[in-house]
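Below you'll find only one chain, the form predicted on its own, shown as structure tokens.
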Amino acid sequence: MTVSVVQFGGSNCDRDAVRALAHLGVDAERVWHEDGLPADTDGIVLPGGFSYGDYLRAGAMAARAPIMAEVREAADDGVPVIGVCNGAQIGSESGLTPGAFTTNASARFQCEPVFLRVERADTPWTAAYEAGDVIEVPIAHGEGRFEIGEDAHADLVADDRVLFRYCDADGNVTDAANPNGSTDNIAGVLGERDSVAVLMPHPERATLPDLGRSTDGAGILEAFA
């Protein structure tokens, strides 16, 4: 599989994503957004960062870049697509997934490890886990609070499209375990296809053993392996 890691002006996690995927034996390359997707793209990562300085809204400008039409078309064709942090914001702004990400309840940038509960294990992104597993993955965002309307939230839950929820070390989903005030402690969601996902935490920062921290995020990126 050849994974295209889309780089926008202001992306800063694209190299991390390529390194993490290479560690898992996945062929990945950084693709400048103006160049379009390579013809041999078998997977897509929308990486973290501060695309276009987060002007207007985080991810809003990148979501309107021409390459995102190609990303949406690829997603419709079943190509696996994941958006991480700023990539999650871009994904939601472009309509790949429902809901939106806005300013943290604390109104502060937060960079810390968090615990996530795996809500579904029957997707490409969670096949390495069991439902109910607790994994530790870091966050680093100022606009990571997931918001969604009441009816849309009910549909999201009914359609079983919640991928991860913030929880404590024992898997309890509580207000205290919610780092940013996200609706229903939601940390990651699926698109209309299970092959499309966005999440605010950074699995690429919890993959390399050299970093001396949790490698729990590797299972998410193994979807490309």
Second form
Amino acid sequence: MTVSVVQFGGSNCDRDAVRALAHLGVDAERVWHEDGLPADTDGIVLPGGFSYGDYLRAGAMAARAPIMAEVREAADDGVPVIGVCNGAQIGSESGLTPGAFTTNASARFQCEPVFLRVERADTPWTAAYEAGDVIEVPIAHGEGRFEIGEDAHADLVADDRVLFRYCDADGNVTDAANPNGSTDNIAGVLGERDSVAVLMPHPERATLPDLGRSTDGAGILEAFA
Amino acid sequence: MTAYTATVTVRLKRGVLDPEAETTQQALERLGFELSDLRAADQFEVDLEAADADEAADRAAEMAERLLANPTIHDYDVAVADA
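For comparison with the form predicted on its own, kindly provide the form predicted in complex with its partner chain.
Full complex below, order starting with the chain above.
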């Protein structure tokens, strides 16, 4: 499996993603967005960062870069695609996944460890976990509040497309455990296929044993292993 | 073709929390102003050539649909004037 980590101007978690994947034994390389996806791409990471300086809305510009048409095509072919943080914003802006990520309720940039409850364990991203597991993964964002219209939210829940919810250490999904005011504590969602997912927390920052507080995020990236 | 300026105003849908507007309102209140509410919006002034005002408005609306607004959280309106 060769994973393409798509680098836009202003991406800054691309190297971290490659390093975390290499640690898991996954062949991954950074791909500059203007160069297009390599033909042997069989996994895609949209990494974190501040593509295009978050102009207009976080992810809005990168979502409309030509390479995203290739990403969408690959996703439709079943290639696993994950968007992390800015990559999640790009994924939702491009329509790969439902909803939108906008300004945190606190109006502040927040960089802190959070707990996530695994809502689905039958996806490539969560095969390492059991449903209901609590994992600790850091967030680092100013625009991570998940918003989705009422009807679309009802559909999202009915279709079981919520992948992770912010929770406390015991797995309780509470307002206090919601770092950014996200609707229904939603931290990550699936696209139309289970092989497409976005999440605001950074699994690549919770994969290497010598970095950060946990390696709980490794299970997510093991989807590519 | 005529030169027009299409003004696209993009605002959060009613009911969507706007922390920046809330913070701005609080700052105004700290300055002693009394106000009931404050809403913020982004405004884009697009200069373009079109056959008539309707075509200019249609093209500006498409720009809003495809980039300037995010339909999940935004409403928008378009006003066209001679440039």
